[in-house]
Amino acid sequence: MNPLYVISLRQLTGRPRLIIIGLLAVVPVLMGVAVSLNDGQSSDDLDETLIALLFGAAVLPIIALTVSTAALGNDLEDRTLSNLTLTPIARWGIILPKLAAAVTIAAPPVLISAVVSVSLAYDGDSQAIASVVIGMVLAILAYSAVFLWLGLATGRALGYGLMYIFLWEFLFTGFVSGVRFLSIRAYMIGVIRGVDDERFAEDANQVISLPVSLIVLAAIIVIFTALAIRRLRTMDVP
């Protein structure tokens, strides 16, 4: 196992961060419990509230932000990143283990929360659970790549990331449909609805298709990982 990956896992598992992640992951489960006890909520309202807003615009991106900005941001603050860059390790050999560690920490609580809450809300529908898991795995990878790069690009990555999540992913793309093509959340929803187009069916004109969603999410992951590698290669590390 890559030693840098193991070290990064240890760095990212501090108690305060894990507490924050755990509290965020519990919120959708509580909603799933509430929905299972109250059958009055329509399927469309449930999709919008649980999947699009609670997970897509809040829990998932905030957890990815909390972990990914710290993956290299902590090394910058502690001035230990310079030690890494002086070792005979290719820049991609630093970025990829850091990204893998961030995803390893962020994914389990999000996916466990998703499986439990969706099972409760959708009566254990296995296809609904599978579609949500697939969409969220890709979204976690995309957000993690973006926020890992952001952690290198600025010392205020956490603040800028929160502004992006709440102003863009929650407000603008949530209420202005014309800009959904610039939203990771929209492509996550496109994957979920593309994999299970019966449970999560919607007007075809209002949802991004599955092939387009997969291509764009893959492109985001590759592009921002490459940008992080380039940033690490060209920046002056203190």
The other form holds:
Amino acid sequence: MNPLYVISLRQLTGRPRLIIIGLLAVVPVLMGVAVSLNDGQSSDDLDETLIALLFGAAVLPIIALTVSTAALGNDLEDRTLSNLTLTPIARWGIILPKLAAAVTIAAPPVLISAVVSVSLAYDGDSQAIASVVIGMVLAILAYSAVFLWLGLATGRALGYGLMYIFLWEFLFTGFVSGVRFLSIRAYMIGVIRGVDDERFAEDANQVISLPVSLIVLAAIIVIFTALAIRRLRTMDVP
Amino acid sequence: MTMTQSSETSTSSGVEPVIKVDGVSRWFGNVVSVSDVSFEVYPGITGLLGPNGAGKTTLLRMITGLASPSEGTVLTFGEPVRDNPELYRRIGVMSEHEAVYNFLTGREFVEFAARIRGVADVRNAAAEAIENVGLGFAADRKMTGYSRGMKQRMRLAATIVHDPELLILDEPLNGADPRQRVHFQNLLRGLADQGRTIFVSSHILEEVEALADRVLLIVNGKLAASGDYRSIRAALNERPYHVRIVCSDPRTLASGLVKLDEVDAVNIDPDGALIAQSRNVLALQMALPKLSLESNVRLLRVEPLDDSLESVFSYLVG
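What about the form predicted together with its partner chain, after the form predicted alone?
First the chain shown before, then all remaining chains and molecules of the complex.
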């Protein structure tokens, strides 16, 4: 196995970070339990509150932020990045294992939480579970690529990332219809809607199509990974 | 004052330099950290010496490719090192910082270094490197429990694990105790004797004096001198030397000293010791006991104040 991937996994599994991730992942499950005990909530409300808001604008990006900014941010902070750059490894050979490690740590709690909470809320609807898992895997990859680059670009990645999540993904694009398509969350919803057309049925006209969502999410992943590689090639390593 | 007493020409004769620094400057905003520095490094041990803040680390960071020069070029083995990862197969770099993964054991750390450098026999290469730095007894302990000196030595093991032709070491003896220093110096000498190039920075004079065949002196971001340490000193003979003399009657001895041709000036420091300034310290050394006897003054202590590179720094900074 790639040694850089292995050591990155060990770097990212510090106890405080895992506790934060675990606590965040429990919140949607609690909501799923509450919904399953209360039959009165419509499917459209659930789509909006559980998937779009709780997962898409909070739990998923925050977990991705917590892990991905640390994937290279920790190396910058403790000055171990030079241990990696002063080697024959090409810069993409550093960035890709770091991204893979970040996704490996961030994805399981998000997906387990999503499967459990969606199962509870949607009475075990397998298509709903599948669509949410596919949409969230792609969203985790996209957020991770963005935040990995951010962690390399600034020492205040966590702060800037939180501002981005709450101000842009949660507030601005959530309430200003003209810009809602400029958020990763909107494309995650597009994928979910594309796989399961019962999800977000009420907003069907505003939801982005599956092909466009897939292309844009893939583009975000590729572009921000390339930016991180470029940044690592040109920056002064402390 | 800036002087360059180039010893490179004597060592270069037809051999390509391992490191070639040409007109390199680096500035941060309005602050110039390194200014128009040029030199070449050949096999053997070369010391980069200068007081703290002189620009040594910035210069080393540019030579290792961690930072880019604002101006000028750096070539290692004839190639630019920046954004040239393949070159690191031939280079081992130990940075100034204590950059280790504390959750790893020493052996895991060195084996990791070997793996990412593409070493074929990772286990044996790591074991050999660890033995070379004398840390076999602690290799399976987590590095978080290591002393600073032990971390430095384990980092050196990780630096030499791929058997590089060029070693660049930034303040490698920081935190090492005297026994470790001797071990470290012997190890580096052994590596240099095998034909490797070792470029080592330090602000500690004795380290470089004891280690380096050649010295580059950097002061205020500029190359102040380069060459053999002793030849630099010889070239500085024009400067006055200072000798501190502690005696039973400073005033009487001072009145005798000022009459000597060998002495340019005499001062009494706040502790009551005499500071004699001379351009012919050997003659002063001969004359002083005679004068002491004639003046009936007992000499308690006589010591040169500037028989070290620190004094050279001070003189060059001026």
